[in-house]
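Starting off, we have a lone chain in the form predicted together with its partner chain, written out as structure tokens.
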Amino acid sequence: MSLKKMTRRDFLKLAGVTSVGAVVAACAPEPTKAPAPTAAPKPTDAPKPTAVPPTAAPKPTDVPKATTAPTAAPKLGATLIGKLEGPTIIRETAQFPKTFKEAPMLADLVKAGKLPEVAKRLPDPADLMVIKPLKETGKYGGNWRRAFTGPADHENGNRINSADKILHFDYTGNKIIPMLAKDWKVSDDGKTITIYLRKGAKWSNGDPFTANDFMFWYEDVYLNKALVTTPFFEFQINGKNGVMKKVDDYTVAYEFPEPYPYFVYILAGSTSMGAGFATRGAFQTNGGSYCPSAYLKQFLPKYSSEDAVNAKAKAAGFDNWVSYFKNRYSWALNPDCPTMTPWRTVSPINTPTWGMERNPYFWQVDTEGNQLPYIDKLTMTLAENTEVANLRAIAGEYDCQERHMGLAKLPVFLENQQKGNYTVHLDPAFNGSDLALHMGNAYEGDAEIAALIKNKDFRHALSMGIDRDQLNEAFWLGVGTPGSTAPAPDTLYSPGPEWNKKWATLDLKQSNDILDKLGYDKKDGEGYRLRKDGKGRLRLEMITVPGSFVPYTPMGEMIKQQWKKIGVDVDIKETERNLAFGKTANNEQQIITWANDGSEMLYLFARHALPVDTAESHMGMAYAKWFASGGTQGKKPEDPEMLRAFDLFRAAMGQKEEDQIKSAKEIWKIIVEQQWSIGVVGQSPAFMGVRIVKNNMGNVPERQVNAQHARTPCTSGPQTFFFKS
């Protein structure tokens, strides 16, 4: 008996606590909550165990209604998603500071005569890049602690150090701004894009940064067949190569045989031409559009002899000069490599700690003339297991970390906020779907299934058979946005909010009707539809890839249960990533689960929106090969709508910006209408959008753009972050 009472008392206690929590939540500056505890009657003094505790107030019917009707309650997570903000760039030279200050760490070196004074290290006063920090002028010093998972995780540091991009996007992710280039110009015919460099800017070792660094890259690296075997498609228009020309020491022109105004976006985006020397060097693919010529000459045969550079390589343990050159070209692997980034590597990424230190020649200052960055050092410690990285973040061992932090761990992060002295921010991304069911549109294995996959109505039926709210609740903690693959409504290329819902809401009746109409009205004992060729049940195969930012296999399991209601069976096949991508490359998959990250900037990273990229194309590799080769390889799509999308896509590169945007919207309409890829839940913080920031860090935005093209967190200006204490 006493046990029974205890249990009940515990229930009451628990109920009380949760209701208090809910009341507190409801007092937050937002409309009333769904489980409206304030509306609850005052708990009558309850000696009887059957009395209703406060939280039992919402009637049984209230709860499901509240959770399925998003309009009734503010969106979950709204309190953790702040205002989109960031530092701004001052372009009025009149407002530029006239005197300069530097970090104490560098002042000591200047005193010791090891470094020129700060004014001499900065570019010419008129060519400075001046940043107005988000909130305040920072203090110098400190060590920014982060986690990285190993030498393949160079993007972790690249993204923080992406200030060496030629052009970039501002903190909204929508507007192109100058970076390394102080300005740019597109010629009237759209064939020439000219960039203007900052006079007096210097590499981190003090070497001058000029047009020669661009020409060296173009002539000695890019055109060197040993280093770059295949031309970058981003440096081509309709398969025709562009060329780079030096106008003067501080002016460089990119010239194309056809109009290519979109190249400005290529220079601002995360591409092989625009992502910056540091990033593309770390990728070991010799991209970047410029590189430190004075330093790198010693590793090229042209400037000594092949034997000499090979001998150098052998002495360092490398097979040949090509391998050694790539190694020397990487700022992450080679601490000697000059960079234009806020920090440079001192302890390389292939050791247990990736250590970075401020670049004494960094070419940006704040509005008061303080040379950036504020923070002296960056220390990334190796956590090969992301669970360990997350636990360390919870323990407050990292100062600012958004990479590798799991959305599923959000309750634990929140619970330990005070103990760990940090704040959790959510940065939802703009892409439509973290879970997209990419259909094997070029699949040919099973004739009947292949015909179905190619049938638009069938794809609509599948899409309307998914209960996205369920998936959102279980795997995105209700924080994501259910919908199609289309990007967020406030993005540049969004075809309009109605397209986010199109074909993407649960409608079992319509779905079942379509399938019946397609002739699949016969069912087996368990209610699954039967194939027409008499080979039993209509069963699809879905490949799920483990070890991603979101758990695809359990998501697949849930969809399997949902599709039961439309009588479609699906086998979930968890397949290791290489094997899975191998299958899509051979057009052997019926459905694969993957994200459509990056697709919000349709032209910059189209591979998750349309089958156009042979490096990765889950929506029909044969079509991608056909598109990329200009029709000489692969297979021509039979679907006229896909051909129309291809034509629009190809034409857009040469169009003026307004037309480009118009074309992009049109392409998105086609993509959503056709459902070549079924979007499920997106616009969420699941990919690098759970940000853990220690409370003593200053100038950190409440919300930052979370997108590939923005090189998150680069648009937030990490060089302006600082430690308040």
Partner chain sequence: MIAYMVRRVLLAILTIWAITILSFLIIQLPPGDFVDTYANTMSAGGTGITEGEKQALREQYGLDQPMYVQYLKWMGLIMQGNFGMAIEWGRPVMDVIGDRLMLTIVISLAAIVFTWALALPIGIYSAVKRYSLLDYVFTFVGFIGLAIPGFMLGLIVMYVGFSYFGANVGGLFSADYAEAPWSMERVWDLIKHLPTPAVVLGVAGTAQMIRIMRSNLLDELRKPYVMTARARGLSETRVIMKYPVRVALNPFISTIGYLLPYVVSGSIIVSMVLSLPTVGPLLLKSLVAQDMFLAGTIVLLLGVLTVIGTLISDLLLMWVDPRIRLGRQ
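Same protein, different condition: the form predicted together with its partner chain was shown, now please give the form predicted on its own.
Next up is only this chain, free of partner chains and other molecules.
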């Protein structure tokens, strides 16, 4: 059987499971109902399973196991899609270790008088975070080698270090667990969410981590219009702002004018409020809900003067204190920046080697009292492009890498497993599209093109002019699912399987008929349609980003050839990620190719589904600013359906879970019908789901949740990974 002609069903059969149904179940367990998040657990209660996509809290024992393999040896290996598994959080203080150990490199610093002893670097005994590793207690030492693709690839390290989140999800991706917060509580009226911090926890430089770091962020960063120009929509309910209050040194309250129980999910998700200081700092959006106050005060005018901080900024090569502050706020760019992450930057991301070393004050231990992480260092070496990264992985040069590993290289990865001393794992995702054509709905650069982009019929015509099956076979080896941007049918917010195909199947006749009716029936000598304003051929511009998880540029070139059959030309503009995202931030793009990852968790990561998040909005930044600011900034959409989707989205935050689910399904119906983003192929392991793991790496799961809200691979517990030899 040719790999190029292999279907998804064939692929899964060859992966060593005789029952395709069993594999599908293993990839996406059937959702179950769970209590609505209106009554939060008491401070002493263990978190309850949440009803969120992609699945509903499957137990490790619930994951279907592979059945007996066929007689013929499976060509693609028998363990590509393994059992979903991960580390366990221990919450019973009676089970906490009483004595502690540390890495030899830190023990040497203690002996030299450069560090306090390990027990004094950890939180108070009752406030520890104790993790039971997946399989065994690890060994200290080693250097975890990975690839990164440049300064814009900060998520490469953010995701590994996302243990600095206030709350998080466990390895199933469905159950909220404590992280920096040891516990939380939602008031009976749903208006106040209280966070209880770990007493004695410290920043990586030894400074105390307290409620003061939250209040500094809220009062001096978030409310500072020079730093956060547009309010975070997640910190609002029905357009009304929340406030943060200090209860005591280790207790913080988020208060809202209306019930907002879903804010617990916001704190656990990949959001501006909950993704953690490291992630939000690297994005340079100044989010995260907290930051190192003692360190950052020196860069704000409030604590000296504007002249003083501007002078400091110019001495460091920055235009003003605002740009310098954002740089100092980024753990990826600034090695001096204190963090709460397992590893801290020692060589910044804007150099050929992004180097990290263990945080000597990291606040987690294993069940034996060993301070985590086990691994001493992470070294990310610059790969000029993803092709180089993949070739190095094939040669065995990386220890554990899921980011930038191409599905198209799977046959070669498998062929070289023994030679490279690694194992290949596949981690399927649940978002609708690994390749989505995000339309510049707020674009105004070319009046005629802008009008067309805003025309639903035109978007329908473009979508029906795409041969998704051809793209799936060429770039996904046939294992993806062609369709719209809607999430997988077996996720909680899916509007129904029919919406995965709506406006997302090849129909050249209908596409051409629509374009003719729009008045573009005149063509040039090569069959391309002519503009109405007499300025020649109807030609769009599509921005593609190199160094991404799937090869967007050749995918764009294939779509260019397909659209020739409907008479629409398109220029493919490969653009470096920072520049590309800069264009979308300024509403300068007509189309940009990107994924809609994370959108299966619609309320936690809406930016790839609706233009509501000013941190990133490829479907209209002007609209996102309007939404997030309550209409005081940006531009109000003219499309009544976008406004209806906005209203549903905003209202859902205060609803009970049953109504939230109904709202999400309705929003998805609007999104698919309107085609503000055109889905192509998704629900595959192509987007960070092809994982190369060296055989000497311990505690690495057979399968991990592949999702934005899980901060893949964070829920797998990278701080517990170790080298066996």
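Here the rigid core means the biggest group of C-alpha atoms that line up within 1.5 Å when the two forms are laid on top of each other. Keep in mind that this is a model prediction, so the values were computed, not measured. Positions refer to the first chain, counted from 1.
Note to self: Going by which superposition fits each C-alpha better, are Gly556 and Glu415 assigned to one rigid part between these two forms?
What the structure shows: In the two-part motion between these two forms, Gly556 and Glu415 are assigned to different rigid parts.
Margin query: Please report the angle, in degrees, through which the smaller rigid segment swings against the bigger one between these two forms.
Written below: From C-alpha superpositions, the smaller part turns by 27 degrees.
Item checked: Rigid core fit between these two forms: Cα deviation of Ala652 in angstrom -> Its alpha carbon moves by 2.6 Å.
Margin query: Can you give me the Cα shift for Ala580 between these two forms? Core-superposed, in angstrom, one decimal please.
Written below: For Ala580, the C-alpha ends up 10.3 Å from its position in the other form.
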